[in-house]
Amino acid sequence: MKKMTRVALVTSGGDCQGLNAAIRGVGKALFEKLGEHVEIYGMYDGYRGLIDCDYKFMGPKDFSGILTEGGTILGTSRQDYIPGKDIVDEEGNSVIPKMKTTYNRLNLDCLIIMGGNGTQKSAKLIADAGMNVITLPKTIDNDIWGTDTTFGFQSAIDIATNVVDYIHSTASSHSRIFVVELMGRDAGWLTLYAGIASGADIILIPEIPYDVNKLVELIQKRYDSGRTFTIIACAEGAVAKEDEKLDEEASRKKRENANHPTVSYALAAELEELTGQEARVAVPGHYQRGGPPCPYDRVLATQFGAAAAELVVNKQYGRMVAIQDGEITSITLDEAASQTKFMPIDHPMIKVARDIGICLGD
């Protein structure tokens, strides 16, 4: 008699869009390659319900009609884990012990897990403490190590873009300078592709820090040209120079004490002093993660999702779904867990960004 194989999905850390494809794309395949002999069950707002055994008995009908959805049909949350060390609540308590009671109640295989970095880093914790893992690379920020994308940084990218676009006629009526904030804490690989698709004119990274009087420089040029407007793409996470000296105690008293809640704002008023034209913010925010995917993210999403499912099928477990050169592949966990992927400076992007005279900042 066939051993029934037992599957649990997780969704965990900030949504994005194509985590119903994936999840859509993990179940259909288990059920096409083993049909009668899986178990498929729905963890409820991430390592939550694997903590609390807060779970749903998922069957075929529960994969249909959830492709082009944004969000994910399951919740997420986020949990507080200290890296490298443990998971834990908000007492500071190790979850691990509840998650790996809930694992051996349902007489669990695998965990296909569906998170950004953190949750990469995380789930290593989870297949140390002896569970078997497999993980899929969602996130908006495109800043997991191993993989080439990740799905929901295309459809990112082409909100963030539409944004932008729709900034420039305001900006261009009213003669003033845009910062439109969008999400990068530490990589700027969404920053860069929607400032690049939507003719940003200055974009900021955190990887490359900001000297405001290149900006005024650039501002300025672009005044005594005829165009009285500039567009700047900034990252949630771009820094000046100045600031990027400052320890870790420094930096925190510093946004402790500011007078503006975020770099954008801080940078829009320190412009306006300097050029004297009005400048303005837009945060489109969470805007960026919501709505359905798009094609492209559809596509990666159902590929990675089909990958991990044929992994469970052939039991290697510890691996991260991933793409490379085009090609479906996976990674070892330890490495995915292993590093940020930060945007490399000497990005072939960051290259065409300069050649085309759009200010970096730098």
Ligand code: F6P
The other form holds:
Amino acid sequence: MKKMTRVALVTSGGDCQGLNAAIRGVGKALFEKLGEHVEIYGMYDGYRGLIDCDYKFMGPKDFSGILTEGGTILGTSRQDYIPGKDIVDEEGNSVIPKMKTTYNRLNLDCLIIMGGNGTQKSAKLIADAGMNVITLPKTIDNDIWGTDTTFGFQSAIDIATNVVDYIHSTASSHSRIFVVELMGRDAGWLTLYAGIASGADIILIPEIPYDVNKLVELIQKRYDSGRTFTIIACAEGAVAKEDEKLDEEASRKKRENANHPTVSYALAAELEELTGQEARVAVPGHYQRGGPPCPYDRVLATQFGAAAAELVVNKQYGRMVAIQDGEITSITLDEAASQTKFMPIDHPMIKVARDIGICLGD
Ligand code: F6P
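Form predicted on its own done; form predicted together with the ligand now:
Let's see the whole complex now, leading with the same chain.
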């Protein structure tokens, strides 16, 4: 008799568009390949469901009608992670043993974990603890090592671009400087791509610390040539040159003592002072992660889901599905978790931005 394959689905960390498309891709492909010889468990709220053994048993119908839905039908959560060492609860106790208890109790063959950069790293710890793991790369930040892109990224670019597009007319009518703060604490992919797509005049990303005087120069140059408004696409993790050398503790203290909630507000105030021009801030925030996935992300998430199902069938565990040079492939979790994919400062898109005169703050 053919053996039953038992798989648990986990969506972990910040949500993004395309999670449900990926869940659907995995589920449909598994039922196609294994028919009645597969059991799928949907763990509720990310790792929380795995820790508490809180799940729903998913049949073929659960994977229908969710392709275009935003968020994740399973829910998600963030879990404290001690880099390279452990996943812990609020008291600092390891939660990995509890995950393993659930894994054994459900007699699982594999966990399929969909997550961002942090989740890839924590998933490796779960695999190291003896559980079979396959991961899918999802995040609007596009900062996962070993894949050219992640699902969620293109949808977020669409939204962020739309926001900056809309800001243009009001900035122009009022002759204002506008700082539009886009998501990305550590990596500038989203801000750079949305900034280029929306014609921002200045793009500030965490990887390139900015000198406010360079911004003032560009704003003045624009003003002198009759362009009385300026649009700045600013990543939430953008950092001023003078703050670049602060260690984590010092920058935390600086943030706590600051008069402004985020870098964008501080920058807008500084620019008002230095240029004498009115400045405003727009923060689309989690709007960038919401709503239906764009067609590209629907396709990519479906491809990733089907590829993950194939890895399950072939018992190829300890791997992350990826896309490299247009081909769907997979890499080891060791590699995926080895580092964060920051925006390389010699990336061709950075050159394009510079080539067309966008100021990157340096
Ligand atoms: O990792 C995705 C992301 O949206 C980042 O761009 C952002 O900094 C962070 O999550 C926000 O996290 P939260 O949803 O926990 O506020």
